[in-house]
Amino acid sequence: MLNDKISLDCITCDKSYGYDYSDFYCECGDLLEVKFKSLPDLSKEQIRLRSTNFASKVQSGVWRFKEWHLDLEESSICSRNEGNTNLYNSSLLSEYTGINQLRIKHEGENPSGSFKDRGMTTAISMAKLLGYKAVACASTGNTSASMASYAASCGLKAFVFIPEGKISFGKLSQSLAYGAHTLQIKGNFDDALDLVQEICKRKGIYLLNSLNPYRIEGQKSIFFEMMQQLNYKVPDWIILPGGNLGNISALGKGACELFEWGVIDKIPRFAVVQAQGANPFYTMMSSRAHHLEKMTPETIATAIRIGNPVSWKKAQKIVTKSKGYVTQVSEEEIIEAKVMVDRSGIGAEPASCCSIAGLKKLHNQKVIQANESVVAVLTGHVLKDPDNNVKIHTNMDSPFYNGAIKLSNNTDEIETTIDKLLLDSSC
């Protein structure tokens, strides 16, 4: 039972809660993260032999660790076998970050193509074992698109909050099609936020978004999945976006508990990276304030257009902890580091090339050596952002300029173009 496993407990006083306590929030207005009543029993070999077994739900890059998180009965999980997702090299990206030891650990390979299926799947199992009927949340793109495809696989009704002409198309055409009902809020993702957890309680919907613990639980298996390809040598950096402020709370999470359980021999330094429009946490941080304060955000990078991050004070304790960094990026930055990794062939949308324009600027900063391992996180496919794709790469003024060439049906014209563009040694 999982009643003498785990319990919420408050992430400032010492509350603790039932695993089925229906709110998020302790008494003392602060958030509830899982916490383990005992020592978790799950061996390297166990989660070796899971990761071939093709047959059962345990083979997905969640739930093989599932006793570091969630340890449900497989009749109880609803999974698209997310996760097992690819730890690259590139040789491009080295060199522009200037960084030797530099893996991408790209999430935008999940199901619905963002890392929110990690926490998504471990969420919404947990609906469906406390007997929810429907689920919400109030989404930039990628939360919604996650919760309409888990919600449609396990026939569960879902409600998505977007701020009206703050998503691209390229994730409100998935929630749509996956059978979501959206509603379109005025205002921006905070409003959406304060708006669709009101509702949820007026309601009885089960809330989806990132204060929900079970979604943080879900996502720290990036770091156990990370760790489990690198053979469990920890890097010295682990380097993402800033958004909502979840992924760094359940990363960092994920590392201190595997560093307390024996597994690894230390815990990485973690450097967020917000975009300059949309910065609380590096300001807070930066004018070593003691609360955050709220911002009204604007950025290319959509997937992290968020003024009042909900997992500010769980992020806090993270890079506190990991003697961790945290810096901001231009729009001018994220588009170039976007058009290098999209050049490398891994490809993604804006917010995730965060991670690498951050890297960049802290190498350059003497923050991070250059002989020093690092693994950037990619949050979200390239597909995800379609719009900013063409308009990057269709501006004529533009250096990163790639547009569609227009020649007339004559194979000597095509063949003389051909040939200009082999000798072009800037292509």
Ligand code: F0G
Contents of the next structure:
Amino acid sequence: MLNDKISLDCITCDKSYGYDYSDFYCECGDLLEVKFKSLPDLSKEQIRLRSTNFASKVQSGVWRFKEWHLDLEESSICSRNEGNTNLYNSSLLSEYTGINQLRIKHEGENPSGSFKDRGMTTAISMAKLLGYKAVACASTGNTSASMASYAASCGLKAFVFIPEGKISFGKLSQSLAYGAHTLQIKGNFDDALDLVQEICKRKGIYLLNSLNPYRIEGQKSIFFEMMQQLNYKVPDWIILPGGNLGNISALGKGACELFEWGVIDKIPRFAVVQAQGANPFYTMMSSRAHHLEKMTPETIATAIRIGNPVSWKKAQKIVTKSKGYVTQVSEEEIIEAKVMVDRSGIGAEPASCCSIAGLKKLHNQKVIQANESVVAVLTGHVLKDPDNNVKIHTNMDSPFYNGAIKLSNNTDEIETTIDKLLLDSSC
Ligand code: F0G
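Next block: the form predicted in complex with this ligand, after the form predicted alone:
Entire complex below, previous chain first.
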């Protein structure tokens, strides 16, 4: 029984609740997180064997680590074999950021195209286990795409709350296609998150935003899988974009737990990168304020267009504990980094590329040294935001112009054009 293994504990006071407690907030008003009642029993060899056990749900890059998060029976697991994402080297991106030992963990390679699938498989499995018939979330697009997909695959009704006109087409199209009921709300993500919480309470619908502690549990596996891929050699830094700050909270929790359990010998330093136009956490941390001031967000990186991140306290803890860093990047820096990530052949959506933009900046500012080992997390697939891909490369005034060349149906003309391009060393 899960009750014997875990509890839901407040992140600030000493109150503790059972796994089936129906709220995600403590009576004191702060968020809850999963605490383990005893040392989980899972060996590196078991993990290695599960990785090749293709007939089983524990081959998933989330569930092969299940003792380190939610140790459910296989029959209770709703999985799309998420995780198993690549850890790339890229000489182009090493040169661009100035970091020699750079690895890139591409979470856009998950089934619905973003890291959200890792937390979704755990939280939606809990929704089923707890007997819910419907799930809901507010989203800048990726959580909703992921939730819609998982809800469809395990037969739950799904309600998606999205900020009107503020999410990319690729993501909106996913939740429509997967059959979720999509509600466009006037206002931004933060407004939608307030509303969905209220509605979930009134209607007894299970909330699947990252304030749900079971989302965080699954997302820890980004760190676990990275460790497995690096043979448990902890990098000096992990760098990732920050929006609602669930992901940094998850990776940080996973790293602290593995250190506590003696699996790894140090906690990596965590660097969080925000877009300058959606930077409340950066502002708070850089001014050493004790509270986060919400703001009205605006950025091309629509996934992280968030002005009132719900998990800021959890994120603050891990950045402080890991001697980490929080930085911000401009729209121009995000676009330039995205062009580089895409040109490297790896490709990612704009918000993801904050990792690379931030890494370049932190190296220039001598916060991260050239010879330190770094894992940069890319959070979403390049096809998540096709509009921006086309916009960036079809603007004639842009240095990144790469528009389609219009030609007639004539072999000679095509050949002449290709000859010119073959000789052109600038492209
Ligand atoms: N990158 C991408 C591609 C995202 O979709 C998000 C968040 C983040 C980074 C930031 O992660 O919120 O845990 O700090 N997207 C959420 C959504 C908010 O609704 O899809 P975070």
